[in-house]
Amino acid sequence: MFFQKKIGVLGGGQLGAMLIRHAVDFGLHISVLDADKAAPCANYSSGFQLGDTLSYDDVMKFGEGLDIITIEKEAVNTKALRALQEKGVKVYPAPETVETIQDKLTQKRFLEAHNIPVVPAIEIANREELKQHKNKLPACLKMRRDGYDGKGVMILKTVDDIANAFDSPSILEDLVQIKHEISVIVSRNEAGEVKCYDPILMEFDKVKLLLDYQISPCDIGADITNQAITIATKIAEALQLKGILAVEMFVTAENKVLVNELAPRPHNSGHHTIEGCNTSQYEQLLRVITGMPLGDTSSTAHTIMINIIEPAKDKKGNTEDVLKAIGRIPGVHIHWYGKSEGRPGRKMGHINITAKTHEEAVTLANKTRNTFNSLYEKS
């Protein structure tokens, strides 16, 4: 029975943690390999391990014994996961997906190569290189690998910017044009079933790059929608994915959807699901991996979802006295994710609020932003 596997996930952040908590509606025991003795799954999952998701030696190790292993981040070692595979163990999403997607380059050649519409790039090997391309500015300079929540992105205005760029592989993007920001979960299971959530629009922090708030559904249009899903559903079947992805997208001024980015995981972009749709992204990534229908992506209700993003040591307010006060707001949930320790500009949790219609939702939204905002984070 699908209850008994022995399910092991790459990472303890909050993704797992979030995924460990639906893991309990199904009786399924997860086991966690992290570096960090204080990660958030630390503090939900008896069958917490302490390693290094990039370790060889400690990824064979931790999943000798399981029958199953998946991922909340990218950065694992995927000649392990391969090794694991041909031991019998099932790996989702599958090495190849991982490897295609932990690189910007390759990712982005590979979205190439199956005519999906992508913000044009060339590869930068370093500082001195990016030197030679100082026509092609202003433009975005992203980190081949190992970026998340900002970190490995900046623009480029001017020249006089290249002095503080990266000096590691890089890949140079074109400016464009963005009207929006949105983002398609996509899923796709053994058996070739494809499903996508209702695209979302994502309100980035212009300073910190980071995710600040997101509305589902959003009004983008139907044509833009069917392009999005189109999209997603396409790169899905061209990664023969076995999982669930998010794809992250530009609409730009002229109205073309071009992609951004893609997260072969649980996602920011995808947290409004668990109390905005039938099936959360956590529990239809569990479908998955445990060999389970997909389940319904429909949405239920409007949703507003927020970042908690911790502020300066300086300006922050009592926690305590912060949720207090949001939690009685009708339709606000909050998710604390339970780290140990906050650094100005680390996400911390994430509230969702939940309305009938997308204007109450805007409404409790500004009162949910203004509470928090006074008692949070002190200008």
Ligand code: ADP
Given for the second form:
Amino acid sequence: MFFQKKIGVLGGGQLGAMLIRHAVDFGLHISVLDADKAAPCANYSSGFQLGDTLSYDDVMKFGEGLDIITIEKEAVNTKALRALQEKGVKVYPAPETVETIQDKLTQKRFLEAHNIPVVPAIEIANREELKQHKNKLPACLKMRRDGYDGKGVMILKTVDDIANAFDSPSILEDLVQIKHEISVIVSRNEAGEVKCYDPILMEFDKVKLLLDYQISPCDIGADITNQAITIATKIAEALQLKGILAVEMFVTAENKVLVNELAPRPHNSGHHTIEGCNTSQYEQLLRVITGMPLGDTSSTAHTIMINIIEPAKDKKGNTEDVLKAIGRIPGVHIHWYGKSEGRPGRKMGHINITAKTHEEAVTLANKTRNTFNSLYEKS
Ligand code: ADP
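The form predicted in complex with the named molecule is what I want next, because the block you gave corresponds to the form predicted alone; please supply it.
Next comes the full complex, and the chain you just saw is listed first.
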């Protein structure tokens, strides 16, 4: 019976904490490995082990007593996951899936080999080699490994930008004229069942280049919606996925859908599923790892997600005041991550706003955003 299974998660951030929250509903106990003793999961997990998720020894030590292991970030030691799998620990997603995705080059080549539309890119060994490709600029340079939240990604406009480029193995992608950025969370279990959530639309603040609103369901037309869902399903099948996968995509000015990147774990673009869908992405992952059937992914509300970003010190208002003010707005669901300290620019939480119609959700989201701007992030 799965209730007795010992389950471990590599990574103790907010995604892990939300997984734990849903594990409680299933009567499950989750242990966590993270290098930060103040990680959001630290006080919620059934067993917290301090250690590096990229260290073979730390992952082995953590995993050896477990029945099931999963991840909440890609920066994990897959050699250890393979070794644990050989010892009988069930690993979700498969270590090979994580390996393919960890490296942006192998990820892209995998997608190309399966005829999935991607942004064309070439391999770059270092800054020196970049100089030989100046004819490709403007282009988008991405570190092959360990980039997240836009770190590890830079637009090179002219040859002058090369001096400040990463000096590490990277890929150089064609610059896309992006009309929309969308994401589909797809889940697949060991029985081969596949389910997708509705695509979500990410709207960026054009000035700050920060994610502004994440909208679900979104009005991108039936054709783009179908393309996005077909692509996500095809990728889940190609990977023989056991788990959940976020498929971030660009819709180009010519209405083409291109895959930007994959994340084989709970993802920011699935935050809205907690209050906006019949089954949250966290519950879905738990269903996969415990061998339950997949849950219904359909939307139950129009949802807008807003990230709560730590403001600059001199602009920061009183957190309690702002949360109280926002808590008065109907449809607002606060997710505060309980991080021990806020560095400017750090994600401190998010808010899901649910409503019966898209228009109502937008009105409430604007009200929430304005409350934020006046109380939390004063200009
Ligand atoms: P991360 O893994 O850090 O989230 P992404 O690959 O998603 O990095 O890139 C971050 C952002 O950079 C994207 O959301 C998009 O706005 C922009 N971007 C990425 N690739 C391209 C590209 N090829 N052309 C134009 N803009 C891009």
